[in-house]
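Here you get one chain, nothing else, as structure tokens; it is the form predicted on its own.
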Amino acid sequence: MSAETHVVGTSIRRVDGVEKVTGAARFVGDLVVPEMLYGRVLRSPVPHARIARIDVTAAERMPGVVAVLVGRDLEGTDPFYGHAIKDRPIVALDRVRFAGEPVAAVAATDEAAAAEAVWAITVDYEELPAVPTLETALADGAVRLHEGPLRPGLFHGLGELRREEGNICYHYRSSRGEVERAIAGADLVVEGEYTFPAVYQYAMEPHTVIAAWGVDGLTVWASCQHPYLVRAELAELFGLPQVSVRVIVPYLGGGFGSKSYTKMEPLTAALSRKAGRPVRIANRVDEAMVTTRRHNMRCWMRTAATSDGAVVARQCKIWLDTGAYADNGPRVAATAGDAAPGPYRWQAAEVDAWAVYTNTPPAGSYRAFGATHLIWIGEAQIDALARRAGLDPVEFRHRNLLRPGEEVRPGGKPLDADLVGDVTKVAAAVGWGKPKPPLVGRGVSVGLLAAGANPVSTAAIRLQADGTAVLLVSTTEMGQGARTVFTQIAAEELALRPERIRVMGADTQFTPYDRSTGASRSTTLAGKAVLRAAADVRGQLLDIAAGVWGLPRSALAIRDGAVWHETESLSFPTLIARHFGMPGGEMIGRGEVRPERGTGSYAEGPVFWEVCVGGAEVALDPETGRIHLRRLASVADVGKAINPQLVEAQDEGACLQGVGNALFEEMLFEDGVLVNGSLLEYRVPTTADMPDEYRSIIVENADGPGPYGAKGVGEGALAGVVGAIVTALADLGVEMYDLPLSPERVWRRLRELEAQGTVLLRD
């Protein structure tokens, strides 16, 4: 470390804590813009249809209604958006592709008037054959959802994209070695088909956007994770220079991927443009659930090993249901493909992953996407091979896990973590090797997540004349503690007390460029930019002091808000005053992170490998199929914990989300229509679902690319815990192939195993 405050590595109080617990923190839904109207959206009730006629006459005449937006109002714009593939219309044009797709939108002087006017719009649909499942979408002769040339989005980062056959949205392939030959020569082979359900992110804050057009262009207040990507897409949609689009993000009440990339901003902006006044649209829960979700998936996997416990090869085929529009589906498919082989030393591995269009709501980002889909499957097969080889599952993993510096995927970044050490710690945390009570199973899970997204971030610091600092960085604070961590990094570099630093919210007009907030990247990449910006200011202060004293920089030190030479010191305000010749002015520091080798494209990444390691001890009630969580543990292999308490909090939240994904969360569709889109019908984990014991293990090996050797955190625990629960149940002799592990599904599996005469609950 470069200074003596040593604030990095300590659990200082959240800088936004008081503001949030007192209700002073402002979210988009709290804002009221002068002359603001309220928008409501009319959504398609059917999954696939041609729009024969829309009549908005009655709605337009209703009291309080200012504007009604339909597809024909989009003339003069590029009506399609999508960061990966431009296939999603702002509002349906002549066809709807999922139940819930916006067909029209109303702007009125109050919410009641807008809601009433929506019901006055009449739409004649000519229903078309639908493909609401993976099976129907992939069937021979299936109706195609998208035709014509493919239009790559601005930020796909996936190399050359091309239109695939049928309803394939994107195909990712990774191959090394001769898989068939390797499997043919193996002693042990396990094979199976698995399914993962659609899941909703369920952030506490609903999606909300305010859009306002003015003489300078378009201003948007949005609950979005990636303000600069949203700005770029809005500029392109409406034919504006980027300087004429301003995106402001106050606090965000949770995202987990649901607010990644562009969602409701184009629709709100188009409605505001027609109304000629600012408009706010806030999604209800059921509307948010058809705006984005996690991909449901079908997977076939085969894994082979020798009889003495050495893995040989893995082959995997993955079909991800990306819904009616691509959203982040291509990247999810690529990340799932990266996660599928698992962190093992293969002779050969082959993965094909397809994102598939269906007549369901678009699927996109969700915390630990791809990794959560695949790790539990691969780890279930690792456990099965260990049992057949007569080896302890942890010992089996020790023999086969990659070591630091070994290749994870061809051409990608080598492993930058100690997986053997991580799995050893998590196994110990759940009592591995100790006697177990009856009907209790233990499991571990190890995987990797390609993290970091594109490594482009910038930051700026303004050191004021009184020695306080304003930090400008565009990472969205959505509960993860980014503003606190950035404060600590800047405080460390500048030897300032944290309370003398203020971190502003993202505003594309004032805060510098940041690629995105997601993929566990903020502390690692934006944090590195913050560190470099602070170091820039620090260097300027040292230069000024060196000039004053006529000494080299090496003779000076920074501590306690001043530059020191032996027992003499010059405070920051004194140095700034000396530099400007008056008690004013400011020092401005700039920091950036960018690809320093190659192009930074996804094929050359990742920025780092996020470790997904979990351990579980579960008790099974064989009469009901209910799983009780006795112990859960996760590893936060973070390189350096800038704020240990925030790291633990990240892992706790991810762990609880993993419990929901593993045990009961599932979006249910009937013929493409969501049937459990409410807080009552879609249950998320509560405190009652927490395990009896939970432990977050922080590992600090300073092996990350971020500040002080830091790596990101917050996704790995989710993916690791799901796999650990699955393998813990398998430890009781109950191998599962479908999630979630609901009591009914587990009970039916038990009865199936009983009928086969193979259920042997080990106690």
Contents of the next structure:
Amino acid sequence: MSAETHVVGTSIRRVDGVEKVTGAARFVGDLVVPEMLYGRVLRSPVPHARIARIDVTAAERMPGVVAVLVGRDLEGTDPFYGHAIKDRPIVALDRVRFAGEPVAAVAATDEAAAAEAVWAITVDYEELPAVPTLETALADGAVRLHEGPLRPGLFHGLGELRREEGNICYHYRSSRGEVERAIAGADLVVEGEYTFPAVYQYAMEPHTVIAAWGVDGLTVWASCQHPYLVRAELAELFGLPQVSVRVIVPYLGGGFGSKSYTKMEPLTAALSRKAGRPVRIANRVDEAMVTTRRHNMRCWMRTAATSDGAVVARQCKIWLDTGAYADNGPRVAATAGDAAPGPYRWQAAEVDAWAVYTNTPPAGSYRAFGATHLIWIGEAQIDALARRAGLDPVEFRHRNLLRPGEEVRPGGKPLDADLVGDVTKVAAAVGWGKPKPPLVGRGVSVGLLAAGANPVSTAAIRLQADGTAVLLVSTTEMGQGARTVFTQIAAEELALRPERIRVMGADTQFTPYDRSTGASRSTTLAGKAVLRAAADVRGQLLDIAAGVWGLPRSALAIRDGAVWHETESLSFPTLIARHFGMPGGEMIGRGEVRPERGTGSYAEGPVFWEVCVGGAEVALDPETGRIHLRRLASVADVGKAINPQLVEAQDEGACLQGVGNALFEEMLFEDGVLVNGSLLEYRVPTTADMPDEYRSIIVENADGPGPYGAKGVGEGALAGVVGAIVTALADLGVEMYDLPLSPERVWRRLRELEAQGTVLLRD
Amino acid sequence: MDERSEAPARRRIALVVNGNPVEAEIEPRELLLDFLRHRLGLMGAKRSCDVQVCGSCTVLLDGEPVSACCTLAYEARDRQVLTIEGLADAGRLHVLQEAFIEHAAVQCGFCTSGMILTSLELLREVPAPVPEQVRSHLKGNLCRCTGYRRIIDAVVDAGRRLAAEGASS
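Return the structure block for the form predicted in complex with its partner chain; the form predicted on its own was the one displayed.
Shown next: the complete complex, the earlier chain at its head.
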């Protein structure tokens, strides 16, 4: 790899741009498969019940209805799935555990007929005592949602599962030093209890799946982020060899974690199997909201420092509400546990994180999971300590932040980012140190997110006879720009113009294995596999040219779609034709990434530490409690920006999602039943909620393990700005313990502080 | 139940979609979005919120943006419908489409057709809008990927270019 790059590092246009601005881009819901039926799902109206009786006879007789699927259709199989814990039935068997759980599904010749048939199914529920909150689920003698030992899923990957304790499905613990002793010896201690609400990812395209059974097995078109993990689970559920399950993923209308792991695919496949025809199920928003969500959380945290401004210790207990089924809850708990200490030099730190079953819709992945839950809390306490030590919050962080190469957690990858530089930059971007108008506060927030998931990716390149190339990789394009970035990497390595390269969607029958699309891993890991596949093809071309000229490879160079020796060149088509002895043929290159020992290794977790650095300047209206965002800033510490424009775009999107998480997004449950299940009642940020000014600052220190020193981006900004908005409000003397910072909640807090006689609203 | 399943009377409508005359027999309850997607195979308008909040199903009805998820196909009778598929002229992208690509205002693409069509109407009313006007005009179109800034930049830029073209022609 030469130090100078030509395509990498430039903001080439998105390779999917034209398709997307003309309406030509196809999402799963745009596909029509011959003989396809439309599926609709009957969902439980109650959070916890035994199903006494289901009568589908009326529904089955309705015009257009081809099949109705209920739990008894799954008899004789093991119908439970779940990548972390195998606890979720394809469709409710004898019991429902959350309001919204699929109880039956109808396949009909059109959507309206299916919807009407769903209304004709009658179900008798015998309601059971429910545990719809963390408090009720953790109470002594609470009813248990899952009996017996928990079974690990295919991708559990988090050590041994213990036998179930009450409704706890996973416990993560990390400990170093003697926390109690360290805290006892400290001068300043802050302590508090905090909550984070359930949040809906709202990918604009709700989950959509088409399943079709044929003589050669099951084909599924799915809006899924992790096609290979879905394939493995489907194969296991239906007792098929993996080669007989084909998962095809076209474009995704956003994901943000809501489409990671298996969601609607098993239900759609089971319904299609019963109907004997292809079936499409497209969730509506209210259904998507009860399919997956972000964990709500309760947390207790204590942080200690010396009076001269050195942090000493932190202790933290975290309870994450994972809903009725574990989904990705165990991994969210682990990531929350990793984020909780924050990137500081502790003498001692102790974290416990529990994922807890409740009678609510399952909670799984959502952008910057764990980190978003925890960083604002840790940073609020850092700010409180800085104030009590009489130090500027940025200065306090400078003194205590880890430096590159220092240990983040025992046994893990040391810090691979310049946090001091990053926080200095965001502080400057929000006007740190400059005079503030009245009722304006500024805050910064610094944290780390364990990114990259598992370092396993493969890729292939097929260089065609005319010197154009097809890139095969199973990363899902859901808006992040993966196809564009991979094109750039392959173009760079093969000295081809980007227009001569095509990247298609994932298709498990053709595109090679990739662990997943999420955790900011695609550019870093799949990108590295692409780079290696391209290098493999390049090596083959050089070998052919070396043979033709009788020269060593070292005397040759590649540029402009040809191999060169001084002023002589052989184009790729010429070389391929020479190799095969005729026009036609292709060179195939392969690349892989797996845990490796040595420099730039992926062996020690995480793959990299993604920074979550944000800055905010807010104005508070004390009469209404409304927070106005004057300035926001975030840092994309990417090592190397393969496409700077796409890096900023990712960060800007994450930032605005952070605004929603910080200020108003919240799923509301009453006794376990979602009561704001539409976008009229669940609000996400609109253009009206944009900050007056926003800056995404790209930092390139080539310190990542990915291609050209790159590392991932796109999640940290969310967690960073949430923390910064919280600390900016605290700068005005308003310390908050619960999100979102809705006007009502802030207003109530202001009245509370007033009643306490606390001096308010420092200018 | 009986009332629901009784087959309603079908009606015949004629309309113009992307410049092409279309005649069809529809059910009275048929939504414009389903009509466009299922009958005509025009998949550019997307279904998301179903409650006229997100804008992803926006099409222009006689030049006015409407949410096709909450508009009956019957309401479009004898009128002109423009979908994203009808915007490029003989394969040549519209200035707005170009600007959306150039400014990276497109990410997952699910909101894009609605964003572009809603912006098109703005540019017809306000030839060269300032960012604040675009921001206000796009309040009814959600995007979860971009953070909106690039979309606003793209529309402002397209407006500027169109205004310059208009001035020079």
